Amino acid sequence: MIEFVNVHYYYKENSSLILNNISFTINKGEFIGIVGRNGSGKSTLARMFNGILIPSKGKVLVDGLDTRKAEDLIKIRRKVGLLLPNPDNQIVSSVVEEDVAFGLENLGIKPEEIRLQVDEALKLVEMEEFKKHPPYLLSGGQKQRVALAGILALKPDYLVLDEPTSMIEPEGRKLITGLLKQINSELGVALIWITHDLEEIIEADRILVVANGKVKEYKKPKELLGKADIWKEAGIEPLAITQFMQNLKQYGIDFKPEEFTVQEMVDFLCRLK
């Protein structure tokens, strides 16, 4: 379990708060979406999960380990992987397989174990045929898969995704999205997915809405996705189905708030007819 307990964060003492009294929990194996406008504090939040940033007040616990304690950080960073928007910021080697092995080598893992874990990670992201390639020859989506493989090689329990598809081409975006959801469902790795695209997190267990450094909502998607006012406050473009629901209400047609997918709405309208 990851626990944020009354977390405050500011870059300089007496400056304005970036995060203001944030508290929530995430269980192992969950798929959590995090949304908010630019400047809401969500990227700062992302870097607190594995101790890159430390709370100014409050605490972040990962399976009982405290990010404020230097002696806990190595264990925390093996448990919590962070995938950044731009894969070029995470790729450090000139050959794909060497880049995937980088984190394992820093942990002093035996060479034969590194070989096995690198091959397994590259297979998971469908990049094993590119293991001898230089990363600069790869597409944006392929680079993001290499960066992901480097994290998966460490076998994390939690994967924090900071806008993981924002800088890659549409085809690569589709592949990465499917791959991440597969990792969650088949390997049981918890996903903490930060995004502006609600379509990416429509299958999440819960969505955390951040506005002005505070948690505004933390509920199941079906309790939130039909409410246009929430997304307006958060600076997020609502789903098209949300606007459709609002239009129906203007004509006196009510619906259950949990009916938000296209098929559910079609079924509802058929029953209405």
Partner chain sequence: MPIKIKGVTHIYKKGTPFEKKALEDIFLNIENGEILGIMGKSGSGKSTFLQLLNGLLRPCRGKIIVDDYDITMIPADEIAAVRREVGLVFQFPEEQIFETDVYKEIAFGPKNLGIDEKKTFERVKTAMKLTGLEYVKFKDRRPNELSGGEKRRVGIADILALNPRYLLLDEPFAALDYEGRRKIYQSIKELNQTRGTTTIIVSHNLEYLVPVCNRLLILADGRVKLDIKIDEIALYIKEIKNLGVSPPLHHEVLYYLKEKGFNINVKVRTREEAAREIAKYLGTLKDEVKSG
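Bear in mind the structure is a predicted one, so any value in this text is a computation, not a measurement. Just so we're on the same page, rigid core means the largest C-alpha set that superposes within 1.5 Å between forms. Residue numbers count along the first chain shown, from 1. What changes on going to the form predicted together with the partner chain:
When two forms of a protein are overlaid on their rigid core, residues whose CA moves 2 Å or more are considered shifted, and residue 48 is not one of them between the two forms. Annotation: Cα of residue 245 displaced by at least 2 Å between the two forms, core superposition.
The form predicted together with the partner chain is what I want next, because the block you gave corresponds to the form predicted alone; please supply it.
This part shows the chain on its own.
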């Protein structure tokens, strides 16, 4: 369990608050979406889960360990992985497999053990055939999968994803999105997923909307699709289907259920004929 307890964050004493008295908890295995406008403090929030940033006031507990205690940071960081938007800035080594090994090497783990974990992590992100490649010959999506493997090799319980697909070409995106959801459903790793793309987190258990330094919590985004004001506050574009349903409503075609696929919508309209 990760607990944020009355967390405040500011750059300087008396300067404006980036985060203003935030409290929430995240359980093991959960899938949490975090949304908010550019500059709302989402990235600051992301860096507090594993003690890269420490609250100015209040505390963050990871399975009971306090991120303010320097001696617990390594334990915390083994539990909480952090993936950044730009893969190029996260890859340390000039060979894929050596980069994936970086975290394990830092912990002083035996070479045979590292080999096993590295191979397993690369397999998980479907990059094993590239293990001897230099990263700069890979596509953006492939590089991001290498960065992900480097985090998964440490076997984290929680994965904080800071806009993991925003710098990736569209072909690479779907694969990463799919992999992440699989890691959540099959390995039980909790996802804390920051994004501007509602589609990515539509299946989340809960979402947190960050605005003006505060966090609002909502259950099941799938059931909130029609609530335009929530998405507006989060600076997020509603799904195309939600917007289209609103256009149709304007012209007198009313929908009872809020959730729809394209086919269901077509069938529904056919019945009206």
